[in-house]
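The chain below stands alone and is given as structure tokens, in the form predicted alone.
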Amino acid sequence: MSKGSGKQGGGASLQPPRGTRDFYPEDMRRRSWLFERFREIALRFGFEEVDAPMVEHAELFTRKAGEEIVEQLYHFELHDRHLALRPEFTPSLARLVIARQGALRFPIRWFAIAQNWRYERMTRGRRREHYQWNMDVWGEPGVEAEAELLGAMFAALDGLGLARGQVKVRLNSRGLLEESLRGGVLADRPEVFAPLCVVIDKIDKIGAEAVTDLLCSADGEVRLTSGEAERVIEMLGARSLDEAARFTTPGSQALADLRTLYDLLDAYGIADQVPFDASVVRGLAYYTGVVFEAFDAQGSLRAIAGGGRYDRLAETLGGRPVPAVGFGFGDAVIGELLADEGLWPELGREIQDVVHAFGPEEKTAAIRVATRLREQGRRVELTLGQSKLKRVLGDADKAGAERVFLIGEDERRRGVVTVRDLARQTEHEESLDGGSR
């Protein structure tokens, strides 16, 4: 990230909000790099672009966000309205197709790359602001659509340089989980399965004890004895579908989709970069199915990567039932990965002509050359102001162009232009339509 440094004379702060980014033309040109991967694989795997207003009715997030997203919101009210600005997009892409339910033919396939705000503690790869890749199927109740996102998420890892290994995601059933727990420790209270899995969502934050404390706290939504919260912490443990069937009810669908889903990642190859992990849960409250994160390998990072089924979204929003499953993809952290692993690419300008007049009677040559050259689709710079051949040609140079179109006198008088290839090392002339000498 660049920034600005120093005070302004009546004192505003020249750097930008703490937690968000300016984008100088050298970020901007690693965000579009990085954005062009995410679209490409969005459109390899047949999903069409969407987009939202970044500022939405504040109640769409406060309904069923869940917790820590609630308490994360940019806010405020305006002419009575309650408004804020998007904390995450899944909400908004809801909107979208309840709007026209009645119309879209499902299963719909659907992508966006949208800018996000909460405000939360920052730490590295954590931003109050940043960009999100969303992967997302609509009308499809299969296990296939987890495969599907998965298999597109490893592709896009793929395209970005990672080799198989450095990033792992792990993947787990909230449907696996409240069956278990509905038919143990909260047989008499089902209520307080969301809030529950708002605190589990912590453990790798806080630890194993710190989380039984805050589930067993009588000032808590959930308050369950040491023994229950023991059988919670342990059932979290598990880290193989064989481990984790000694929790389920008998005869559970959520293991069997489980099963589907690990015999259909295998086909994709990706079976063995996708580990099972009982832990894993997600803190938003409507998670309804298999949920998954992506990690660095290492560990040093926040999530890159995470989603999941929520097939009752669409009902908490007023709309009628969809089953529906989607995965979010952060700019930020996935940057901070590339840049430890050295794997952002040398991006220049990618100007590919430069026109020089040498002084202001050969401007409106110049100004003709440059029209025909962009006129055939070419990334022309034209040069402004009164600038020394020796730096024209450096600036060109620097910037990766192939070609540098120079008009002095002499040239303007004999109707020409003189053109230098700079791979080439090699220097011609053509009139000034273009035409060869």
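Positions refer to the first chain, counted from 1. In this text, rigid core is short for the largest set of C-alphas that superpose within 1.5 Å between two forms. From a predicted model like this one, the values you see are computed outputs, not experimental measurements. Compared with the form predicted together with another copy of the chain:
The Cα position of Val280 differs by less than 2 Å between the two forms after fitting on the rigid core. Once the cores line up, the CA of Thr212 ends up 2 angstroms or more apart between the two forms. Fitting the two forms on the rigid core leaves the C-alpha of Ala187 displaced by at least 2 angstroms between the two forms.
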Second form
Protein chains: 2
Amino acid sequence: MSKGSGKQGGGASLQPPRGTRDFYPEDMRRRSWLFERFREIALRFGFEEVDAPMVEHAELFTRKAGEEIVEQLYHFELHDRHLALRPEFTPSLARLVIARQGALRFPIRWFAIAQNWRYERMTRGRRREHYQWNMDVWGEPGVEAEAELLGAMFAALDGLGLARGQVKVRLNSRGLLEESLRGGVLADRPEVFAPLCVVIDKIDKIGAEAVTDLLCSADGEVRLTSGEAERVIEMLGARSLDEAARFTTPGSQALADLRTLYDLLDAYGIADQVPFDASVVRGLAYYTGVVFEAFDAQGSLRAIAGGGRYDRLAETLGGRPVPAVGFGFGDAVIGELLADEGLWPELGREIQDVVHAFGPEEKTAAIRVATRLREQGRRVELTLGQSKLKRVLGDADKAGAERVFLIGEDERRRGVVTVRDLARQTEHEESLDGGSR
Amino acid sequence: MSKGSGKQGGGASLQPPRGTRDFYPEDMRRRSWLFERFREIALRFGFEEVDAPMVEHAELFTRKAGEEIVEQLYHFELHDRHLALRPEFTPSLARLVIARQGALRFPIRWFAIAQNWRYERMTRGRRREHYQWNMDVWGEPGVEAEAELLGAMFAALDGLGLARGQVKVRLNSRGLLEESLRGGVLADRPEVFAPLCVVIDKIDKIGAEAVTDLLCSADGEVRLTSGEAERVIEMLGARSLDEAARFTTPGSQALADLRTLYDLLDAYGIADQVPFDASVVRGLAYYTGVVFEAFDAQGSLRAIAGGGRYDRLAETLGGRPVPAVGFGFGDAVIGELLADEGLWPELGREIQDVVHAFGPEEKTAAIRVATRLREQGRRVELTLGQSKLKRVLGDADKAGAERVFLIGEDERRRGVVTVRDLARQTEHEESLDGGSR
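For comparison with the form predicted alone, would you give the structure of this protein in the form predicted together with another copy of the chain?
After this comes the whole thing, all chains and molecules, with the earlier chain placed first.
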């Protein structure tokens, strides 16, 4: 995608705000192509598109679990209101659902392609806005919903031309963690589960020791015993359900759900693309159960997509309980992967016909021809001003045109138009209304 | 479009910010349908889609001509930057063009479908955000560009089902006004032309007398003589080019351009839909030549679309001069008109197939059937959880489905699926992989 170049004297900045993108025609064609792939898969899976304002009341996003996403909020006071650009779509989605909770027929399957804003430090090529394809199921407590979402995610990856194996989804359940601490810290202080997960999510960045310190710190919110912390860190090492089973409580519901989920993923033909990985907990506070994140198989890029179950978000926002699960799939990392793999298609202007008048006297005839072609549904460029024929033909070729319609003085006098077929390199005349001569 | 309903105790507001809209599935289907009509026409006219960030440096929008749009700017300081939500797309477009002015091949034809924000007083059903279809031509000084744009606008109205005559475009040229004052006030103070037009635009709201007072006020920026003001007000009364000719200077270029424009509009078949009206000047400072606005023929709604030529905007923003003309076509007023005329189509979910497993044991077979159908490009809803057959069939019918695929214990054991055709009320069995039995 494009960045503006330079600032010219005397005028406003020609750059978009730092960390944001302009979309020139060639950028926009790629964006539209990508979004169309997302939309097509969402519709094949029976999902309905929704949207919400990009500006929301800031309180919708301000949670107190220490998440990075809240620290990075684009928020501001305006006319005594505290507003924010959404950093993610899920809270808006929850707001929509709760506002009509009595009238909606659950389960609902909704998707959105939404621009999100995060005020990130500009490192590692990160930007401050990105578009995200969101797919969510509300009202289904069972892991069928997770399976359907992962099925859709892989169908989208297929649609983008990524062969099976180029993207892996690492999957876990916060339920395993929650169950193992239920008899301990969570018995008295269930509210620490969210900040606990947010801390654990940092393990790849800061290491197990630092995470343990944060979990046990007397000044911290979580305050695990060192025994609990040790057990948690150990559990994060599990890389199969059988390994995880060694840490779970007898009759673990989370483990049973995971086994069911893998049976379903097998029916979608994707179980082997979704390795279990107990270290995946995700950095958002609201997840309650299964969580997952998609990565390129080489592991050279950031996460392509991520999601999970958030069964208590509706309550948190003042609604009645309703189970929910979803994922977000950004446009940035997948764009890098498609570029690395040479998978972006050639996307041209796709003009079909060019209509050109040689002089001012022929302009009205050219307009009539262009109008006729457009009414047939053709994509037609009508040349403007005065151009040399050579340039017209060169531009037509570059724009992908199949035919060029030429009207000079001679054609005008005889009421005809010369039609040049660019592929076949042939020419014929037809009357202005399209009748053959 | 929908408004959130009510605030629930304990949680965040369930309302979107005042003046903004949520898009539930039924709202989104309409929005998508409208945008698709816009996009289709833009492509038929050979325009290319572009976009820019919704948040820009505020200085891009802050002009000093007294425009309402600048007073209504959503702007805020964030991390020592003065940012704003765009109130219109044109300045962003100009920024994109100027940043690549040396590399672009003019004329360029660009379109965008962009959300804009204006902090309006919430009266007369106005909202604070709307989407606008923008069509612009850069690099063509002749009125062919205006004609092409108006041709596209009427093609879009046709595409929306509005019969010719239901929408009128009133058209004028600021050039007439500029020429008539060129020997007077503009000779010494050319910079007052923009604020002069902004004042004149208020005539429908505040009347000719108040406008005259503002134009002549010694405290004002414009300071016309009473003779000049009288001449201006008189000129605004012209409703035909021949009437306008009585006020123009000999050899008026603006008048000649208007005559050429009407010849071209005639070739598009729309000249009689575009009455000349000298009172149309538009409220944006940057217009320099032809201006126009589209209204419903009854005149009961606000403007549907508006635009004009802005040949000096590039310079104002620090670029090299390049002529430009364009229009904006909002989603709000056209939505009201389509509703009034009963022209919104019925837009359903358009599910094609529903796949239902009667019990948990049949879930994997149902997934395999759904996957097969989706790979064929069908839009498939896979039921989740446990539903009664009656409800499944009722929902399928409501979603527009053609077929329901049912898998119970009997089907599973025999490796088949029962296919019910909802339209024909017939049933047959096929194997799970789609082979006939």
